[in-house]
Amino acid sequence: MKVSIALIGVLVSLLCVTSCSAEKNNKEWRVLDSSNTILLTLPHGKVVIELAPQFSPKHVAQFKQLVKQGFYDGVTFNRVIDGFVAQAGPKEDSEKDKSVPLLAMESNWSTDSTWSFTKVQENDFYAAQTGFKESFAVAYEPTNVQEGTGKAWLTHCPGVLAMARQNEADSASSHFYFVIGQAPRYLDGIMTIFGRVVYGMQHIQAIQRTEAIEGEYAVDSRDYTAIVKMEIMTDVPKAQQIHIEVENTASSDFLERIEKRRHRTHEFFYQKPPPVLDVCQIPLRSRLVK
């Protein structure tokens, strides 16, 4: 059965009456804050990076100032495991790592009758809502339902930018890793999300993986990825800066692309899957500003 454009817009109503009323502007795309936008020049190429002070915010300062310390330029990537994560780092225990302060966990935040976000599905396999907020895929869980109170986080879904720590919670400090595989979301709630990638991609994909197959010989600490630099876009020179605006996933277009995702409009899907939409699955899009 064809679901047609009216449907659609009435579903997009509906969707946006319940979930992002606050949130809801016709913008479709929205420009990054410079001061909040990593440029990550790797060997083969470069990546823009949003963080989420909103979300993380003490995270995303020590990680800033590290930045601007030039802490990352020649760091490798030393814990790349395909179809996972790629972790970067100074080694562990040396001087260098052991002088970054440890970080408390920001996995969650809670919420309350204000908080709105756009849904995107009910009964997730990790959360009982999940959607977008200011362009971050999120998870959400009402705690009391009368008084509109919740906890929310960030899910792990491909691009991300999280902090690693060790089996403490409490452990964070400067090492970190991008997901580059299918989403780990048994990770959500339990490590500090802080950015994603929103350009380059697909040089963070070309990272040299560190982890050998059963009888393949082990991968050379000297082939490893390193950072070649790493800077906040403020401090980047104007003539090399990259700037980027987002897909706004409080838009009423966002919405609209949510529900044909949803229900798979297209007529390729001469028989249609069932109206089950992962969070994970829906890519943002990005733009270059010319």
Second form
There are 2 protein chains.
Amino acid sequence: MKVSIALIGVLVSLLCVTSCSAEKNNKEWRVLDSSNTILLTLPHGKVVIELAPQFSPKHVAQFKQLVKQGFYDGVTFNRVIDGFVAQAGPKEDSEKDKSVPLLAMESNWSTDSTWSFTKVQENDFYAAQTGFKESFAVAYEPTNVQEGTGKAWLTHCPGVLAMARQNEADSASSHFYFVIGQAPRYLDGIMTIFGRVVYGMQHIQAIQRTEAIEGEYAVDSRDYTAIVKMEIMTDVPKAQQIHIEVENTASSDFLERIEKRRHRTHEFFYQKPPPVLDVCQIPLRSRLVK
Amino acid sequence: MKVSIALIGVLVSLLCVTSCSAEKNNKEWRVLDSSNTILLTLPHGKVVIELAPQFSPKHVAQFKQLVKQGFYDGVTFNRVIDGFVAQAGPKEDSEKDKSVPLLAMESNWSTDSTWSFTKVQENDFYAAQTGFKESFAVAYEPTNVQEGTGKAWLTHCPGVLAMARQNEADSASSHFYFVIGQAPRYLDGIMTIFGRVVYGMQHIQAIQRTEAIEGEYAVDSRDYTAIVKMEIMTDVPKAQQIHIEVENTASSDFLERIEKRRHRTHEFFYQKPPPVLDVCQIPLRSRLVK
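After the form predicted on its own, can we look at the form predicted in complex with another copy of the chain?
And the full complex, kicking off with our chain again.
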């Protein structure tokens, strides 16, 4: 099947019926807010993280405060499981660890008829609908179709930054993790996601794993990857700042691109895959700007 | 919900109705066949790969022949896209490249009523059923339920090894890739998967990316990661051999483990996720043996 531009237009507008009405900004790229952008310096490279105060304000506020204090400088990634997560935090139950207040979960927010997002797919395993909201992968479940109410939450795609916790819901403090493998969507809604990597994900992937397989020597904790420095971008000297723009997932350019991705018109696809999209398998582009 | 061992037993036997009857070997671990195991030495670590001659015999035969010739020693990973694939091969259109015969696709094999696999999930986006066959993630689609016929194929989970190709179906030769990101399942059935990483996946994840984002300097090809050596394990001097056993995905231990994974009985899950499993999100354990 050849998908014409006209057809893509129709598909795009269909996708937008319930979800795009409030999206005003049609620019292809979106400038990050430097005051909600983190520069993470690892021994082997630099990583830029976009925080999400619009979704998880209390987690972002506490995380930024810790970053400003230099809390994470020298902290190691002490639970790094290939294909799963790279987690960092102070020594468990240390004074430093216990000094940080606990945070209440931030997820599963209620939405009304004015809420919108860029819908990508219906009926994935974990949600009635998936898509993007301000470049974050989200899931959406209608609760009352007539009233237009529902609930939404951020989903655990590779590259997201979330706060670890104890068994209790409201027990996160300072230990955080990046998802480094196939999306652990079963954690959706019970962990607070509060950011995502927008630059340097390969350096997150290169963090030393801490788990040895059966029969192998345990990894020496002196080999764990330590954070050299974690800073809010506005606090970084101008010459060392990294300025990133990310794809605007509310733009018509983006919608067109995901519809092309869904329909795989390139001749490489001598047999077409099913026209479905895994929200965690859609790369979101970043670009470096002066 | 608390899932009792008895309930797990019932679930396991339900899972097996159509799929486990022919699985005889109930041992928890499976020894790899050294003659179909590859030792890949990278500058930063060693990787062990299990080949799949039972699924893709011609690809495995040609790959092993190339490995034996030392064809891949010094070859670079020249297309490495974070979150997608790490691909290696000789210089495009070089004499070396053109010297290798083209391979016909090996996927989508027909099955009859004697065929069995360990079913994990129904109705994922890309297949009626997913599961494991000899530790490889497979998808299955019945074609005639009464006769018990169907078709099956290997799926693109992280860590699989597959042959790249040109636009034509039967155009693979020597260029191969590892999946390093969220499963690109849209490639299922149109690419030949012929192995998977069973040890050292973190070293595959640390391969130098070759794609720069817009606005950044292009990656210097002299920085590409080169293969130090690729050998069939039986050709490696005994003292340097790495012996791996992998989880036997046909065992009752494995079935029990995935059912526990599905139902998440640990108190950490203060709210239970939907009882579904993404076949690419189930870690398969390996262990090192003398």
